[in-house]
Structures are given as structure tokens and as C-alpha cells.
Amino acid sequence: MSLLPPGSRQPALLQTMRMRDPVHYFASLRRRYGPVFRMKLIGFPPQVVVSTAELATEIYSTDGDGNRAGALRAGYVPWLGDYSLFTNDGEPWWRHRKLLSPALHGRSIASYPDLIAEIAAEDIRTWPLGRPFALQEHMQAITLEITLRLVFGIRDVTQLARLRALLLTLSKASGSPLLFLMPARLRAWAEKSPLAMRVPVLPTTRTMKASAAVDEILFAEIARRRDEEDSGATDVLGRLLKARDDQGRAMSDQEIRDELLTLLEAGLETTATGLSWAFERLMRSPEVLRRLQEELERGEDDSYLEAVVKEVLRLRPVITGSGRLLDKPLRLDGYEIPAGWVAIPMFSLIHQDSEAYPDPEEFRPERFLGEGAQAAQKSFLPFGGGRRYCVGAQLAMMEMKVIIREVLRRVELTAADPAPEAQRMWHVTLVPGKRAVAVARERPLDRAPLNEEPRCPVHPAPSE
């Protein structure tokens, strides 16, 4: 008989209800059962959770031969399509990974910082001064605009406005908690049933209709860009149109569409949430904020800024964890995990491991500098690990650093409430409970004033 790890014996319904506060629930299970424990949630196979980087590495070592990450996600994000890097496995996944990676790394994105800073500045000019407002909304507006212009490469003003509104609608609809609480079979039926599609209040109806409206614009844009044959295009769409696999095959329109929506799904909410947490933590850590501002003003390098971003993502991971559906039994810490179970490296627990991060509750960017940096980096998993390490991680880090620098250069932020904001589950992300409420005040700089004519396409001018 196989030896299973310990875990809660509560009914799956009660365990699922505890997911309203997953961070505290997982921490309580870790304290009670140790670094490996099992759990059962409605609509999912049995799950085993690990809470150390070493055990996570054992799970990741089976990537490509022993587990499937895509199969675990496919039923929950059907709007991403059949070719998505997020939902595929095996050879189709590997082919797309090799096609997509060059468009998101190194020299391909080296020219992006200036435009990212410009997009951020456009939104910052619309921020209300001297009164509380939620930063999360503005961070989402900035990251959406980056996606539209650097990933999708859309320049037509009318198309930009239409797609911007539709992508926000799709993001909100697909993020509905009701969508993820629906039993898998019911959800699959509702997404394809003509009868269910006539019920506008269903989250499946709203999501699939928003996805169809987005498709109309994306396929038209892909067709237009194919006709143009712009060899000098630097946006991700332009690079995907030129990409060829090992056999010289190009990506089809459907393949490109699926990956564009995947980049939206993987990057829009996650990067916006990471930025919201960055400012939430900085506003409540005056010494860190002061040092960061001083280092940025000196302009020597961005090593401390990068350490701040990493510490934010460690202390407030945007995603709780990322699982693998096991095709073969897996031995973990003396336990035998059967095939058909899900093995999950839980980032929210791994990043609180006191062996890797002494005083883990403290916001201390210095962990990622100097002698301790290598040890801290070893357990740093906000972008996952193994073969399925996030393909957009380099772009996400760039966005966060550029936007934080631009915000701190233009405004002084203080927390509207001195109490820290709680972590709240939204979709699959952990967001600040009050959406990072801040008060902004203009910084005296040798630049145009904040009340110059705003150009942000999402937020209107602040009232006089």
C-alpha cells in the first residue's frame, strides 16, 4: 500500500470554502502537517502540496515526462484556444515555446523601456492629487496599454479603443469567481450550449461572448499585418508573424491569436497586481522607499530596484502556486503520490520558508543583495520553475521596474490607511484587499506639471 502524506480530512466542500482565504489556510495546513500535505477541492483531482524549494524542484524535474500542466488548466480557460502555451503539453507545447521565447527575451524587448515609461507617464498625469484613489485600477490600465501597443502592436485609434474596452470586459468576465466554482462538466456544457448562451447573466456566456468579440478584431489585425509584411516590426505580433519552427513552418492565424490572448491572460492582471503590491509595501516601508528613491535619483544602476521587485513578489506572490497533473507516481519526501493526483509547489508557502528567508514576514529587499542573494534566489519562484518557467518573466520584471521608477519620479505616494492591506483572492491572483489605496502628491521636478493635457486613453483628466 502506498504511503500518502497527511492532510485535512474535512469534506471537499468545507476545504473549498476555506479557499476564500487561501494564504492563511495553506499556512495552517503547513503548521499542522509539515512541508508535504494533501488536500481535496471540489472539481479537482486530489492534491499534494509542497512548501520548500527543494521539493518543488523534484516536481519540476518530471516536466516533459511524468506530468501535464496544460491539461490541468485547459478546462478552466477555454477562451485561450487549442494552441495556447498555457494549456498545451508535450510536443505542441514545446514547439510554441520555442516560437514564442525569442519575441519576449533579450534584444527583442531591449527597446521597450522608453515606451513603457511613456505609457506610465500618460496615466500618472491623470491621477487625482491629495485625495485617496485605488492604484490597482491604474496599474491595470497601464499594463493593458502596454499589451495593446507592445504585444498586439495595434496603432489604429478606433481599433485600440474597441479592443481596450473588450479586453477589459473579457478580463472581468473570465475572472468571475462563479466561473471557477461551477462544476467542470456544467461549465463545459454552458460554454457550448446554444441554450445557455442565451442566458446573459451566466459568467460562461459573458466570457465566451467577450472572447468572440475580441477574436473579430484580432483576426482582422493579424490579416492586415500579414498583408503589410513589415519586416521591421518590433511588437510581439510582428515577431510571431515572422517566426518559423524547426521545419520552417509559420504559425497559423489561430495559433497566433491563441498566444496573444495567452500573453494577455498571463501578464495583464499578474503584472498589474505585482505593481499594486509593490506600492502597497513601499508606502508602508518608509526606510525602503527612502533608499529606493535615493538610489534612483543617483541613477547608478537598478540593483536595489530589482531587489525591491523581487522582495515584493516573494512577500506578496501574485499566484499562490502552480500545479502539475501527474501521469506517473511520484515519490516526495518519503511519500508515494499516485498518478492522477495534482502536485503543487505552493509559492505562498515556499516564500515564507524561514530556512531560506529568515524573518520571512519582514519586507527586506537586502535579501537579494550581497552574500545572501544566491540563497534567496534559489527559493524565489514567483514565475514557476522547470520547463514551464513563465516565458514572459523577463518582460514582466522590466515592466515593474520601469513603471515603479516612473511613478516615484513623478509623485510622492502615502497610504490612505496605515494598516496593511489584506491579501484577497481574485480569479487566480492574490490582490490587495482595498486595491492599494494611496494619496498622491506632485514631486517638484524639472518636467511638465501633472495638470498638463492628459493623454491616457482610459482615465479622464482630474477635475479642477
Given for the second form:
Amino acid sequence: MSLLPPGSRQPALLQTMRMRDPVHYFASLRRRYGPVFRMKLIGFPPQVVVSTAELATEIYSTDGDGNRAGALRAGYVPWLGDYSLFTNDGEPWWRHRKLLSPALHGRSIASYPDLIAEIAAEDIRTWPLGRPFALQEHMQAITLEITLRLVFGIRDVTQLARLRALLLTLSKASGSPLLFLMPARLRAWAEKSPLAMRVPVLPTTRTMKASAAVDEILFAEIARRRDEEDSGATDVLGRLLKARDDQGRAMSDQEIRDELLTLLEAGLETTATGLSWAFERLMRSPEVLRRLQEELERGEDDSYLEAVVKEVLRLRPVITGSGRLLDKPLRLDGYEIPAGWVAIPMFSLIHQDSEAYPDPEEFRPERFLGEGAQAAQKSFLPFGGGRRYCVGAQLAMMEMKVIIREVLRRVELTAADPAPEAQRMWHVTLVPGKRAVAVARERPLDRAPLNEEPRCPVHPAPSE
Ligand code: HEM
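Which structure goes with the form predicted together with protoporphyrin IX containing FE (HEM), now that we have seen the form predicted on its own?
Now the full complex is given, and it begins with the chain already shown.
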């Protein structure tokens, strides 16, 4: 007989409605029921939520034997395709994980910082000075450009412009509340039905049409790159074209297309949101900002910058939590969670655990330096855990560090309103409620020359 954890007795509809403000809702459930509690949301199997790193480790240690993560992300299949790392489980997932991981780690991305800094500088030049504007949109533009040039490796200016416009349309349509309110079956029908596709106001029509146009560009790009004699390109697409599985098989065009879109979907909003929170917090923490600027000017190492990025992702996790669908019953803190339930480590709660993080509400990057760093690191889960740990975490950390450095080098930022911005759910990320509104002022003294010719480290000129 299963022994279930305590949880809300409210009807599933009411519990689902509370998810508009998940951070406060989860915190209230944690206070009321303790570190393990159950929930019921409409359209999902019953869920058990945990709020300590130890319990999260127990859940993630069943990865590969006893749970599935991809099954919970099935809603992405129409957009990401059948082969996506994000939505698969078992052998197909493992094959792709091994093919993709090397392209996003260590030496493969070591040459990226220069181009990331150039892309950031190009965008910063367009920022209005002396009046409030939302940083989030600019962080999205920068991370999109990074994805197009460093992940997809697109060089053609016309194709870049077309993709940019299409992805903007897609991002707006796929964030439509109507899409989320559509029951899964109706949505699946609308995405395939020729009749529904003739109704332009439906968000499914807009997403599917833009998605078809994106595919056309991506397949053309994959074909062009396959025809190229060994280009020596170090972008992610170039590496995926060369990747081979254990049997020596290459990825098909469809597999590569699905993974490019997966990296776009999983990597763009998340990193842009992490960056927006970084500036939102820094603008309201003058001492941290001053120390960071001093350390950056000294230029010795980036340990304080790294600690700042970690502290941002701890205090304002972009993703609230990442769950697993249990194939087998799981014993958790004395409870017996049945197969078919979803077990979710909730990062927003784990990161507020006062044993791991004294004064958890405070923005204090020093936690990740010196003596306490190991303890802080143990409960730090913004990128998930186990075998499904975020495959883009290294790239995300690099992007955040390079972009923060570039912004602080070029402009001074102040908050338009000193009150902290609330955490709001947008799509699957927790974004700053006002999209990180800032006022920028030029830093004329140490401003880097803005009109130097960008040099691309990913696609070296033929003479180099
Ligand atoms: C601050 C930025 C980011 C955050 C907070 C973040 C967070 C996460 C989280 C929580 C997961 C789920 C892990 C789990 O279930 O245990 C995940 C998975 C994933 N992330 Fe990230 N991510 C970020 C950036 C990126 C980037 C830049 C990329 C790629 C370019 C990326 C690609 C992926 C992929 C493909 C998965 C699925 C991995 C799998 O299921 O095997 N992410 N990410």
C-alpha cells in the first residue's frame, strides 16, 4: 500500500489557477506541508514536489532506470520533431545525448567568447541612453543572434534576417495564452488539420506556418553545409554534421534539424531571462555591483563574476523545477510514491533552503566563494540534475559571463524603479515582471572602440 505525502485538498482546477504565481504558491505549500508534498494540476498526472537537494538527488539518481523526463515534454513534439533530445527517453535519447554533448562542452566552445562579446556590443550600441527601456528584449535579441551564428552557423545576411523575423513571430505565437488553454487533443488536431490551418487567427496556424518556413531555411543550410568541403567551422551545426554514434552512423538531416530547434527552444529564453535577472539584481545591489566592476577592471580572474552568475541563478531560478515521470514506485523521505506519478525537485524552494543558504533572500555572491562554496554548490540546481542535466549549462554560463562583462564595460545601468521586480511566469520561464527596466548611461572613459570590424572566430576568413 502506498503511503502518500500530505498535500492540498483543493480541486485540481483551483490548484492549477494558483500556478499563475508559482513561486509564492509553492512557498505556501512548503510552509504548510513540509519538504515533501503532493499536488494535482489539470492535464498532468499527480505530482510530488520536493524542496531539498538531498531529495532531489534521490529522484535524479533514478535517471536511466525508473523514470522518464522526455514523456513530460511531449507537448513540444509538434515543434521540435520526433528526434529531439528534450522530448525523448531511453535509447533514442541516450544516442542523441552522446552525439550532442561534445559539441556544447569544453574545447568545442572555447573560441566563442570573442564573437559573443561582439554580438553583445552590436546590440548595446542600439540601446537608448537616459530613458527607461526593457533589458529583457535586448537580452533576447543577443541570445537569438548567438544561437543563429554560433549554434546554427548561419552567415548569409538575408537568411539571418529572415530567420530572425520568423523566430520572432514564432516566439510571440508560441507564448500565446490561447495556445496553453487549448486542450492537448484540440491543439494536436489544429496543428495537423488543413481546415484549421486556414484560420489565420489561431495561434496553431501561426506557429505551424512560421515553423514550416524555418524548416525550409534550416534544411537548405544543412544541405549547403554537407556539400561544403571540410570547412573547419566550429559552430554547433558543423560539429553535429561530423558527429558519429557508437555504430559510426551520422545524424540524418531531420535529426539535425530537430536538435537545432531544440537548442534554440531550450537555450534562448532561458539564457536571456537569466541575464535579465542578473541586471535586475545588480542594479539593486550597489555593493555587489561595485565589487564586480572593480574585479572586472582588475581583470585577474573571473571568479567573482562566476559567483555573481551563480547567485543570480540561485535567487532567481529561470526554471522553477524539472520533474520525472516515475515508471517504478519510489521511496522518498519515508513516503511511497506510486509509478505513474511525477516527482519534481522544485528549484525555487531548494534554493531558499536556509540550511544550505543562510539568509536565503539576500543576493550574496560570496556564498559561492571560499569556505562555504562547496555547501552552496551542493544545493545549486538551476540546470537540473542526473543524466538529464542541462546539456547547454557550460555555454549558458559562458554567455552570461561574457555578456555581463561587455554590458558593464560599456554602460552604467540604474533601475528605473528601485522596487524589486516580481517573478512572473511567462511560457515556462520565471521572468522579471517588468522585463528588467533600466536606464543606461554611456561610460565614456573606458568605452571600447565601437566601430572596429568584427572578426569571426567561428568562420575564419579563407586567408587565415
Ligand atoms: C541560464 C540558462 C539555462 C537554464 C537555467 C537551463 C535550465 C535547464 C534545465 C532546468 C533543464 C532540465 C534538466 C533536468 O531535467 O534535469 C535543461 C535541459 C536542457 N537544456 Fe538548458 N538551461 C539553460 C540554457 C541552455 C542552453 C544555452 C542550451 C543549449 C544551447 C540548453 C539546452 C538544454 C537541453 C537540450 C536540455 C534537455 C537535456 C536532456 O533532456 O537531456 N539549455 N536546461
